[in-house]
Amino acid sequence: MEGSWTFLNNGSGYDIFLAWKSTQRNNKKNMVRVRFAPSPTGHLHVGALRTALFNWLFARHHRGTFVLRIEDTDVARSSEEMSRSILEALNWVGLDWDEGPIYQSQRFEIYRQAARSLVDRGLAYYCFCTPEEIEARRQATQARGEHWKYDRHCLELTDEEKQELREKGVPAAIRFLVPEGVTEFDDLVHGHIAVDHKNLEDFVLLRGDGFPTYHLSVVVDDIDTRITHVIRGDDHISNTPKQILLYRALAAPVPQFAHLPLILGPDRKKLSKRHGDTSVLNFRDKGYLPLAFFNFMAQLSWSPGNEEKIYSVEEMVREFSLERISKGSPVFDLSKLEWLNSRLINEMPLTELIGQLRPWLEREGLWSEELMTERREWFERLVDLTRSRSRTLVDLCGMIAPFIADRFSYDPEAVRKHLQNGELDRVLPLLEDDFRKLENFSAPEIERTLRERAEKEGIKAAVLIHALRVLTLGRAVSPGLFDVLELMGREKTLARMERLSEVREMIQT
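Chain shown above in sequence, structure on its own - the form predicted on its own:
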């Protein structure tokens, strides 16, 4: 990989920046390089997707580079399945990457060498304290009413004492030696932030088992991939001073930071599984369109200007800026996503919508090639009619199913509400005869015939309309019934009108 560190064992330590400095000179001046670094311990969460989206928009706006890194150092909890799921989610939304994916699990020795180089330069030290020893000292300190932070117990160990501990098999971690002073940085969202080092303890870089901590691996990788801007959730603000110290200790430029406000659920608490679906792929599987989801996620904390508009990806890339990110935490409002998705379903070109719909119809066994050949005109009219009542592709597929399949589900509540009127047993057969006699089975003629029969029999037309809607489609809500019946055709309409008793019995059992 271009820019990877070359480690030269010269007997006195590792010159870990030789290759990096060489490639740095060849970089284009002020080239934006950002990264998205998910952990494959679960499916991609919507909060992580928003982070990826903002990094991607920032990179594309500045014609920069978007790097994908998989932070799988937690070997016990990470899995290849989750890594594939993350890539699948990014691909569904349309977020492509320019470099990577870079897997941290393949870079452990690089992190170890980086930590040891800091020890060699007196910027870190070996720590032999066991968790039990640290906990005992912590409790003793707190019992005295004092604030605890690691007490540098191992900082002054002699070489002989360290060797003796190693010979006893005591594992050694590596801790960063936090200097005195204050770390300050200008966050591109939150403004100026300053942290006194008195509030920082000597944090662990390398655990006793040889595995790196988050702080070490993230900084080493950011340096290695020449990241210029770190855009992430504001739960990482507390990590930033430690990482800035590491960038400086490793003689590397410090990137600019932009911390995004966390997404909240409707109860104004941090979004989590208790609020419902939080996995990106769940929204795909529920029939949301990628562009609708892209617009919805992009407008959580950032406004492109007109919240009533559905923006193309190109428009959002052109308009995006970190300066327009709000500091306030946005609320994950599912009704807004449903509204966007419904609008997009109704506004997108018909051929494009059919392309999005086809996999759903195939999955349900409803697709046939004739729908785009000899029945194309009819099918396009059907999709155009039914999309007006559909919030998702799942809704649209369900709305279309009764026009294609002979068997479909009936909404029990709709059956109980609209098919129990005893007058239907008398009037529906008469209406069937009326429909058979129609020379032209068109929406205007169907409506005229139904209303005339209702008036003649002393029954409200709405009773017949609702009953026919449930019998032909299985539901109480649909586009205009008369257009529905025209597209359904005379044969299917009559066959389903004859199901009245069968449908009633089906629901009762």
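For comparison with the form predicted on its own, produce the structure of the form predicted together with the RNA.
Shown below: the chain alone.
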């Protein structure tokens, strides 16, 4: 999107430091504007993704604007690689943004200006206390059994004292001067919330090194981008009063807030890496479909009603509403995702499935153009036949592999169970001959032949069926064997039948 940042600085106390001039300028006043603001200190994790998802859904539902902002003010812990990874994850899920990404690291001067203007107006003050000094005073206070809160030591400093400290080279942070009173707001999820300012200390806006803290940069950016609804995790509820105070100090309209319940691990603790790989891209790599993942994530804390089905993205956009978000924290339990995924694999149009599967086959070296041309019909039958046994694209890929390539492994358990019967050494060669003589190597013919041979040799058809399955696929699980053999083709089938003793030996050692 076209636009430009203009720095509006008249040198005196002013409130908005930047104005976003763009083609969106003449939008309606009540247009919804939301943002997702991840910190690039790691891969995008599922908790953050859900926040992004709800913001996106809300924006799309209201035909509003979704802004992406990268909160990389912590230069030491942020990396460009993680920023890229986050965009990649959003992309995979299908979340697109209308503005941004805006990088906070490119806006440091703006935050400094904002902080200084607050000092100029007596709403904030310089603090020369070092972390060590504060820590010492805190411990002393707590040793007396009293509650610690920053003691405003630097609020009373005279100009001479400040000058002296500056000359000594003591770095100055800027603290917000929290006024007395109570801050109240109506959270769109939790309802009315009130916090007495005596529970708030004079928090730092600008660090001694000139870098902004989270509260400052968030509020300044949200003001500049004219965010109307701040939708974020529950863990920010306690921070909200501070930020509202900042909005007021900067004479900006306060947006609406909606705090989403935090996602918990199975142990009911805040979901984190300890609970396994919670990175969004991990789910892509495990073979989950974006839509299944989307459904699963969106329905943690949100319910579109009571119809149980897989929703298309469009349907979710239509149904989405903050009012239907529940307040309790959900537990992250993958079993529903697996079910969603397998159902989608089963129900989605075949062509679409093949499109999703293609990158996986390519990676395994199983892809060739002829699967889309002369072997297309065969390939579609194959995918259609195997899909109901696959919960993920990884499964599907593994299922299909033996039909395309010759390298596949034999499940030792399956070999032991189905290839030990001594009768096989005698009957299998006969069956091979039968197969060779078949005019059409088709499922019905194969079945008829096999059953006849079994009866003639006084052996159960099931014995042959199971043995053939293991010999041709290496495993005891597959679609109906006769379809399998037809799709595999006579050549591969016969070649693999001849490996009986070879396979047995392979398992012995």
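Residue numbers count along the first chain shown, from 1. Only a predicted model underlies this, so the values are computations on that prediction, with no experimental measurement involved. Just so we're on the same page, rigid core means the largest C-alpha set that superposes within 1.5 Å between forms.
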Would you mind checking which of Arg407, Arg375, Asp333, Val182 is at the hinge, with one rigid block turning on the other between the two forms? Arg407
How far, in degrees, does the smaller rigid part turn against the larger one between the two forms? 10
C-alpha positional change at Arg451 between the two forms - rigid core reference, Å: 4.2
Angstrom shift of the Cα atom of Leu431 between the two forms (superposition on rigid core): 3.6
